[in-house]
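The data below hold one chain only, encoded as C-alpha cells and taken in the form predicted on its own.
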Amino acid sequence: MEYRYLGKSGLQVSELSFGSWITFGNQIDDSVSTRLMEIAYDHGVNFFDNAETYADGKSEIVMGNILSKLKWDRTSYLISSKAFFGDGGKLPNQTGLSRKHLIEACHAALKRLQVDYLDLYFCHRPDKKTPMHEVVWTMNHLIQQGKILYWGTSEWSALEIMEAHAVAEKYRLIGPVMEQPQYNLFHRQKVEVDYRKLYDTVGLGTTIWSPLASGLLTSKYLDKFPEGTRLGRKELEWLRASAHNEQRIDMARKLNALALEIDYTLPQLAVQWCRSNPNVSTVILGASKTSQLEENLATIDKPALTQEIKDKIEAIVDNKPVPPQW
C-alpha cells in the first residue's frame, strides 16, 4: 500500500481506504464487518470512513465495537464521521450544519465510535440556511477542543468551498482540508474540472466515493439485473434511476473486455483508473463480501495503467469533461 498526503496537509492517507455506507449495521452481519476491517487493515488501509446517517447511526456503533475489540494502535488509523442528514431524527436542529447540530453530531459520533477524537470530520452536504461563518467557526472550535483534527466537505461546489476558505482567511481560521465527492468513470465533472484550481490554491485533498459507480463497474450488471445488490435496495431507488441505464451497461461490457485483455478484473480497472488521478488522495472502497474487498485491494499489486490503456478507456466512455474556455 502506498500513502498520499491529504491535499497540502501533513496527514498521510492510504491510497485505498474502506467505507461502511449501506453495509455496516444494515446489509451485513457484524462478524462480516469485523473481517472486512481486518482484511483492509492488514493490507495497509489506514482510513475508515463513516457518517452519522449511515444506518441511522448503527454503522458507527458497529465500527466502534469492532475498533474496541481489535484494539489497534490509535495512531495507526484514521476514522471519520460526517454531519448533515442526522441519525434519523427530523425535528428542528437534528439535521443541517448549525453549530448545535455539528457539535451534538460530533459528540454522538465519538460515543458511537468509542474514540476520543475524529481524524476527519465532514460537512456531508452544504447547508444554504446556515451562515458560512457559523460552520467555519464551529469546525475550528471542535479542532481547538481536540475533538476533530481535520475538517472538510462532501459534495460541495467549488464556489462553496472557496467561500469557506475566504471566511477562514478573514478570521485566521482553518479552512476545509478535504472534499469527499463521487468520482468514477461515469461521474467526473467535479474532480476533474470544477475543483481543478483548488488543488494548487487551497491544497484541496479528495477522499472519493463510489469508484465502482455503485456496482455498475463490476460484473454484476453485465447481463440481467441481479437480486440482492445495492442498486436493488428500496431505499436506493433514487440511485438506481440515475445510475443504471443501458448505455452505461454497454460501456461496462466494453470496459470488462478491455480489463480481461490486460489481466485485470473490471472493478480493478475502475479502481486503478481513479487511483491514477494525482488529485485523488484516497479511493474509498465498499464491500459486503470479503472476496469483493480482497479483489479490489489486489489492485495495488497491479501494474500502472499505461497511456495507451487510458486512451482506450477514454474511447469507450467518451465523456471526458472539458474545462470552460474563459
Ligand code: NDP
Given for the second form:
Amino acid sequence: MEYRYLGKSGLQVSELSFGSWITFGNQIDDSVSTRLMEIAYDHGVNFFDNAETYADGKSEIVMGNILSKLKWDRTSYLISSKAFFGDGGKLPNQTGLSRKHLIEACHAALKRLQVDYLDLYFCHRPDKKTPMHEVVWTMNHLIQQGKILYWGTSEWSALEIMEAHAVAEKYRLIGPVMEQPQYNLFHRQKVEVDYRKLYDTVGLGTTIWSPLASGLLTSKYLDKFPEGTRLGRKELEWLRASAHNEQRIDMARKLNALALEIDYTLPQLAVQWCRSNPNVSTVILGASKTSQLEENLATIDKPALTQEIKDKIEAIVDNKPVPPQW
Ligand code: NDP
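Compare with the form predicted on its own: the form predicted in complex with the ligand:
Time for the whole complex; same chain goes first.
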C-alpha cells in the first residue's frame, strides 16, 4: 500500500481506504464487518470511513465494537464521521450543520466509535440555512478541544469550499482540508473540473466515494440483474433509478472486455482509474463480502494504467468533463 498526503495537510492516508455505508449494521453481519476491517488493515489500509447517518448510528456502533475488540494501535489508523443527515431523529437541530448539531453529532460519534477523537470530521452536505462562520468556528473549536483533528466537506460546491476558506482566513481559523465527492468512471465533473483550482490554491485533498458506482462497475450486472446486491435493495430504489441504466451497462461491458485484455477485473480497472488521478488522496472502497474487498485491494499489485489504456477507457466512456474557457 502506498500513502498520500491529504491535500496540503501533513496527514498521510492510504491510497485505498474502506467505508461502511449500507453494509455495517445493516446489510451484513458484524462478523463479516470484522473480517472486512481486518483484511483492509492487513493490506495497509489506514482510513476507515463512517457517518452518523449510516444505519442511523448503528454503523458507528459496529465499527466501534470492532475497533475495541481488535485493539489496533490508535496511532496506526484514521477514523472519520460525518454530520448533517442525523442519526434518525428529524426534529429541529437533529440534522444540519448548526453549532448544536455539529457538536452533538461529534460527541455521539466519539461515544459510538469508542475513540477519544475523530481524525477526520466531515460536513456531509452543505447547509444553506446555517451561516458559514458558524460552521467554521465550530469546526475550529472542535479541533482546539482535541475532539477532531482535521475537518472537511462532502459534496460541497467549489464556491462553498472557497467561502469556508475565506471565513477561516478572515478570523484566522483552520479551514477545511478535504472534500469527499463521488468520483468514478460515470461521475467526474466535481473532481476533474469544479475543484481543479482548489488543489493548488487551498491544497484540497479528496477522499472519493463510490469508485464502482455502487457496484455497477463490476461484472455482475452485465448479463442480468443479480440477486442480493445493493442496487436490488428495496429501500434503495432511488439509487437504482439513478445508477443503473442500459447506457451504463453497455459501457461496463466494453470496459470489462478491456479489463480482461490487460489481466485486470472490471472493479480493479475502475479503482485503478480513480487512483491514477493525482488529485485523489484516497479511494474509499465498499464491500459486502470479503472476496469483493480482496479483489478490489489486489488493484494495488496491478501495473499502472498506461496512457494507451487510459485513452481506450476515455473512448469507451466518452464523458470527459470540459473546464469552462474563461
Ligand atoms: P462502491 O461504489 O465501490 O460500491 C461498493 C459496493 O459494490 C459493495 O458494497 C458491493 O455491493 C459492490 N461491490 C464492491 N466490490 C465488488 C466486487 N469486486 N464484485 C462485485 N460487487 C462488488 O463504493 P460505495 O458506494 O460503498 O462507497 C464507498 C464508501 O464511500 C462508503 O462505504 C462510504 O464510506 C463512502 N460514501 C460516502 C458518501 C458521501 O456522501 N460522502 C456517499 C456514499 C459512500 P453489493 O455486494 O451489495 O452489490
